[in-house]
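Here you get one chain, nothing else, as structure tokens; it is the form predicted alone.
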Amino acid sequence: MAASTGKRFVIIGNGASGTYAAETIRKNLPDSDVTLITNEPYPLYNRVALPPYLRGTAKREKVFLRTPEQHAEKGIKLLLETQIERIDVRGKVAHSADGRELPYDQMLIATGGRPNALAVPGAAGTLGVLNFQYFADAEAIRERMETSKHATVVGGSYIAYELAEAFRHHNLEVTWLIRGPRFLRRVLDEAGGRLVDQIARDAGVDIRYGHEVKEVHARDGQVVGVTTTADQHIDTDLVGVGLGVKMNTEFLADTGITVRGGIVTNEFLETAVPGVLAAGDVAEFFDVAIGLHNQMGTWNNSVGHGRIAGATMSGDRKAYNDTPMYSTGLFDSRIRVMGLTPENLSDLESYQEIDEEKRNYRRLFFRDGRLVGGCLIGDIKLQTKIIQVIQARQVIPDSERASILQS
């Protein structure tokens, strides 16, 4: 264990990356003064128990991870409900929206991203509109599934199957409207994408690929229907918005920490700025797994982040190495992303096969001759072998490419 400092530490965002920097901190550091702070009312809540408490499935006493209590018995001083909205780099003081001021030996950025609304006439301020990222956006969704009967999903994201496969799973008709030839369709091939739309439509989902919506439209404030951009129009009494995300940086701006897709740092996390690092969705870090900076919104990926960001700030000076990995349902099977994809790098080969009787899709993604990613849809049991080859970094002849996909 490193000796206590008495060094301050501010952490923006209590996220899985925050709450773990934070508690790694105060172990490494037991006379630090660690302040972690969120924008939310809530303490760390478990992202991935969303889906499953939407569909019903899971209680809320699991989705919650930490309480304000347990933060306090550890020494870390948790700012609920308050936004950062500039950072003093020369200074080394955070600037809250409210007027307070923190100042900081070391700061965390672990902001994250915020869902895009559904920008079109009609749609703002619409009651029945509703994202899908936060627990309070759950619970709204919840709420409204109550009296709603025909519901629409817009998008061709993770999330936008999450809230169609929710949508399904309360009884409710779905009509799924995706703006590409399929869904994740830089991750998937054709074949792909038609077992993912098979897979729905079995369930009952009408999916309607080469849409968008138009127009919102609404009576007495609430949503009533939708006009497409092929102008039909769809009657429904709720909308659920899986449009991405964006990266909350903009309280970075005139700090000279680079900011691309996400906030670029090295392999320990490390931002161009001195004493500032970022970790989890929000940061756009040095893969050594693939040579490569990588981006990927996944929990395990934030926990693993918050863990090595929390031991660098700590004395404790650690590389991420680890492959980043993304794990969802689609209704009756699964699908699980690993490492990087051609969503994060368009020019990747590919090497594919596909089980259409047994509804198994394994998919490879290469550079320069190495194992970078995969995609597994059905049976995944093959995501560890897939990992292991990733990490291994080994040029792999075209020959030899169908053996990993061997049990």
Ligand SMILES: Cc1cc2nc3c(=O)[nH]c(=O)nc-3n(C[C@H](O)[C@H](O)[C@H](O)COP(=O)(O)OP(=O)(O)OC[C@H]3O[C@@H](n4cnc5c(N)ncnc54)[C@H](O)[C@@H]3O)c2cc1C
The other form holds:
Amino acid sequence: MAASTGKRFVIIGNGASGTYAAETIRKNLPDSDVTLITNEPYPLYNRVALPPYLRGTAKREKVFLRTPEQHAEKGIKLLLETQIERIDVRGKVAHSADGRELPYDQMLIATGGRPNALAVPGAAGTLGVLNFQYFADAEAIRERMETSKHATVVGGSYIAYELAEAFRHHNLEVTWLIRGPRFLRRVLDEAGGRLVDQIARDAGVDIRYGHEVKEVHARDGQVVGVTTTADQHIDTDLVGVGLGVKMNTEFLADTGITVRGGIVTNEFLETAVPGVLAAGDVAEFFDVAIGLHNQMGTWNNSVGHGRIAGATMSGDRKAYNDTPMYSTGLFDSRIRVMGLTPENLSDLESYQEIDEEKRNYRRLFFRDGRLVGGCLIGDIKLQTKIIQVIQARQVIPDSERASILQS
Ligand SMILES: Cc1cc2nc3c(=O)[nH]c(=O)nc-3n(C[C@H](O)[C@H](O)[C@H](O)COP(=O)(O)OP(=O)(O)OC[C@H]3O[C@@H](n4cnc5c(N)ncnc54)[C@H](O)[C@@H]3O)c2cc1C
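Mind giving me the form predicted in complex with the named molecule, seeing as the form predicted alone was just shown?
Every chain and every other molecule in the complex is listed next, the one we just looked at coming first.
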């Protein structure tokens, strides 16, 4: 690696992508000046470990991945509780809300997304209506669960599922409201949706599809119930909200950095503004595996982006080329989602098989005849093979699609 340049690197966001980028830069350029900034009060913690922490199966020590002392040992200046509110890309300075100026030679934006609030009458400011994104959210939900008997979950994706599972784990009665026709409605077909429905019902969850919360009811500031869009009333002590995220990009206004669904980058994670890169959930990066821009919300994608961005920033320019995977439990089953799915890109072809008795579900996604993604529920042994076939990027005739699912 080249000798140190003494350059100043400012990294906004200390999640997986920001932290791994900072460490890669300091490793490659030991004399560089690296500042890692977050508006949260903590060093890196593992968001993937938040659901087990909520269930009580992971301890706090397992959730936190870094300490301020470890950052200091690595020569990374960690600024906690510091909100960046403006970037001057001409003067190359990041401005914090408390008036600090942070000059940089290169900057990485790794700010991820923040959860959408439940935007219905009665929800704002009502105690017990909680999102699930940050460590602080997990603490608040844990505390609330102690005094709750019934919980309502809102949303049709992973976060909503993790909440439903944690609430059942603590023996709360659970009603799960899903606006669409099934869980992960774009990734699963009807049969896959029915399988998850059965798995969740067997775990004791009352699922209602086509329902949203219309109004939240409170007494003395505390949630006591919700009315759904089907005019059903549910008495509840806790509302867990999993309604997607909004990317943290507002502070980039007037910078010339292109923002669509996320911050647009090339395959090296460089934005249109020289010296500014983006990584992790917030990056809408050029994905060489599919020849299109893409955006992911997975832990291993964020770690990979962080390492690649850090390498590129320290002079070892590398393209990102990986197959992301989202893996989590599913009550007493498991789910793996690999590569591209219709969540990322519409118009993918699919091939699926289900074994209802064994509760195994497999779905493959194809684009231009190549395997680009897949989903497994239950038996997940095929995950390695599926990833290998995705990475081989060979055209697979229709007649041979089923053979991918043979172990
Ligand atoms: C509860 C939960 C469970 C999950 N489970 C899984 C799983 O099982 N598998 C999986 O693959 N993925 C999972 N994910 C997703 C995964 O955790 C994320 O994709 C990944 O953590 C994103 O990392 P990141 O570095 O891009 O951003 P983030 O981790 O979101 O970090 C961004 C940081 O930047 C800060 N920030 C934002 N704006 C500013 C600003 N203007 N100034 C200063 N700081 C700012 C944010 O507060 C945050 O601390 C889960 C996520 C959650 C919330």
